[in-house]
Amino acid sequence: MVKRSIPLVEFLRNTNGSILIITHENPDGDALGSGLALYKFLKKKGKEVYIASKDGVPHMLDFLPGAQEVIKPDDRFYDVGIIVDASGFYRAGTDVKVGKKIRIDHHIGGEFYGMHDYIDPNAPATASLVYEIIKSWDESAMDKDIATCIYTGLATDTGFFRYSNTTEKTFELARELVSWGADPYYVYTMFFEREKPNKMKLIARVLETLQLHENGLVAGVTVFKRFLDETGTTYEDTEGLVNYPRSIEGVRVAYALIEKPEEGVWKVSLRAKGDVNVGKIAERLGGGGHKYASGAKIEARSYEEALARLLSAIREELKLQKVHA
């Protein structure tokens, strides 16, 4: 990778106050894995710096580094705040006390707080931004700590190199984080093969709804709150199941429909398959993501209402995108 000027390295070089990393809520495998690089990094340089995130960190990412030292927000002011992975402060899901505000991040549109964002929706994960951070402040900084984090950042948004946005340049950043101590191995069994018994159980009750639409282009599933309860699983457990719809042949825009009643929202993941963009969909719904990964909450009385507006959002967009059976 090519080294360029990115005025966040200096800005932060020059920063003496405290700084907070906060991911957006229900993180994930980039949000975690971006925001635990860039922490370590800035520990590294001897900054005071925290991270934090809404809902902790998830069973099959707490096998990264300094997982442990991961906070929930408080009441605190912080002199700097870097949201990482997300399109703004506000997907963070709780309101944080900050003096400047940053955003590094690879989704397109959002919102935008300056010129020291560092923002990149050509960049396949957001992981791959904070490695541009370190390799343009301090290369000699990385370790196998930093670049496990990345690596994982990297993988699990890239679907382990499966998914279109996964290129040559890909492959050629997964190398030089292998070089630098990221084991591939490991961080695929940790991510992938540490479910509980309750979640295979979970799986069962979920595959049972699922549904096909658009004459087989979308496939969804949804997990009610009554799933939970009964499998003894929690919300955690509802990370992925999007994925079980988006491997069923023809289909191109797959989703996965979460219950959560004390916050009076059905939760929506999208993902698409080909080149359906899943982002304007979450958009349409006031959510947001980018083109092949996405989420909104939806406000609705019932299930019905929920899956119809989800519905009415995804064919829009596939008129739009003239997407046809």
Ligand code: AMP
The other form holds:
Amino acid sequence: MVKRSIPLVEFLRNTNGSILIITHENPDGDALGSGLALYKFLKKKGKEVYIASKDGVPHMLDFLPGAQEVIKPDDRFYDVGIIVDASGFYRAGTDVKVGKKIRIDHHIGGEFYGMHDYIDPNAPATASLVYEIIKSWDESAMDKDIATCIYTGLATDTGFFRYSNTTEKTFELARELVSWGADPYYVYTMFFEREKPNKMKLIARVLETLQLHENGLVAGVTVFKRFLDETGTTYEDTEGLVNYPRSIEGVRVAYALIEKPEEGVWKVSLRAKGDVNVGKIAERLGGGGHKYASGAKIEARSYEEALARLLSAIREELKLQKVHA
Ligand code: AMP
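Please move on to the form predicted in complex with ligand AMP, as the form predicted on its own is already shown.
What follows is the whole complex; the chain from before opens it.
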């Protein structure tokens, strides 16, 4: 494979100041996997580097090497700030004081900060871009820990090699990472098979809310805040619930509408099955994401209002994208 010349590599090579890597709020496997891989690599290269996440590290990702080193964003000034796996610093969910801003990401659109951004919407995961950075800088610094972080980003963002962004290249990357020591069985069991019994109770409550719309093209679930209180679960436990409505036959767009009264919003997660671009639906609601996975925050006074706005955005986009049952 031909190595790409990456301006960011030269920039970081020559940086002597402090570097803050920051993930988007509610970080997923790719945000923390890519962030931690870059963090560990830059440390090996002797850089003064930190990694922060507003919401810390969720339980299912606490196995990632370096997870204990993730800090909460603070008031310090950092010479360089790198936002990973997000369409801009606004997605960090908090203000950070940084000199130069840089974005490493695979989302379409978003904010651009200059020639040192490293953005490729065709990459299956941000972690694969971090792997390219490492390969083009100093591949000999790869180790089992870094490979595990990158593999986790790649695996989680491809639905463990099942989604439509899974290609021959994805498997080739995975093969290389396994040869560096990443263990697919370990990552899978740590990520998926450490659920708390209370999460099962939450799933049961949430599945009761299942609704189908548009002749079965659209399906979704709702997570009311009281469900979390009643089952002793937290917002973190809502991760992945949107996959249940998506698994229904004929469904092309799935949503999970999650009440977040403390922020005064309804968080919506959108997932596509087939060729609907749910990124466009999220954009209509002021959010963003990819073609097959996106999200937004809807400011609404009631559940009915939030759902109506969501369904209207979905309907308009289905019409525009000429999607019929
Ligand atoms: P989620 O449904 O939260 O797992 O998010 C799916 C994808 O959409 C991720 O790639 C997120 O980065 C993106 N996303 C989620 N919420 C937002 C938002 N409020 N604004 C922009 N992008 C978002």
